[in-house]
Amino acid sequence: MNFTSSEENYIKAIYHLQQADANVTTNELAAELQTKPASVTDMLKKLKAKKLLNYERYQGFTLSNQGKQIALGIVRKHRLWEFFLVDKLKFGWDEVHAVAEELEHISSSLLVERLDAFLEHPKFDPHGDPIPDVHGKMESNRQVNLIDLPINKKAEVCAVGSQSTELLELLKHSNISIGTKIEVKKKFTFDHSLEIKLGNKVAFTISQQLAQALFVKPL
């Protein structure tokens, strides 16, 4: 199937506010993409009644895995210009996103892959975000700071911050280890503390002090 230009920036939109924030608003949409709330709503039933959403009226919306997999095929062209701007065409690496955002639109499935073939098949773009394959899947091993990590987002525990024995000793009391699956679901301004949960354990605050020592890698 083949989606206009409009469509397809709400799709990609709604696909990145979803990785930073899996709870997408409508407000938070029409704000990223500087139009108004009302036009966000007309499209959000347009996208339903293509099957690339899950929405009920009032009730907030998540791409469908249709609509994922749409999502990454605009991401995957996204990024392949953007290094083919920077790597062949000497473009500075802050100078290329709008150019990339006109380019990621060209419908040929043809010139994306020989696009990729041409650069050898790069894994990252110029600002270190991994470029999805063909099917859409991406080495995500970018660890992130868990103070960082999106709300609702599951995570992999992959490195600490120092080997301190005092942070070794607070991490086993904790139960988190190298490998724990984490997620955030809530963070508190007043302190910067998080609510995690660990698997499928009942959740627990930790302090902006040990959010800063532990590095995970989002799923």
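So that the term is clear: the rigid core is the largest set of C-alpha atoms that superpose within 1.5 Å between two forms. Positions refer to the first chain, counted from 1. Because the structure is predicted, anything quoted here is derived from the model rather than measured. Compared with the form predicted alone:
- In the core-superposed comparison between these two forms, the C-alpha atom of Tyr15 has shifted by less than 2 angstroms.
- Shown in the overlay between these two forms, fitted on the rigid core, is a CA shift at Ser193 of 2 Å or greater.
- Superposition of the core reveals a Cα shift of 2 Å or more for Ala159 between these two forms.
Output block for the form predicted alone, input the form predicted in complex with the DNA:
So it's only the chain below, everything else dropped.
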């Protein structure tokens, strides 16, 4: 069954919202997609008619098993395209999200599997998010938030909590990317900022907000 780009955007948005909260409300979805609750209600009726949603009155809604499989397929395409754009076409990791949003709607499963094979089956996208395999299975990161990393414990940046252009631009400016070796040297109680060290470079301070957007894998 083929779906419109709009239907796929809704399915993917519901999937992402469900990661934080099992039941999704109309208002949450409207805010996520920056649209009116009335438009959301119309689309939810369509998706429910196609058996992609479970809905309980006053409880919100969740994706059905079929809906979840479709969502994972869209996420798979999006993250594979992001990997391709960064790894093969040398886009910056802060430049690929919008392009991948367009490419994720290509419906050819043969193209997606050829792309996956061409890229040698990557497990994570350029932002450290896991790429679902053809069965929707994903590897989990053994990650902690940078805020929770003990002082003087060596770690490696493995994911970012947001893909906003502003955050990725700041990380680029600070020479922080996936795979960067990082150490917390001091935690300041006044504003919860951190002094960090990248490899053997001079230590510098980052804000609590930036630290909370970084996930690391202790080494």
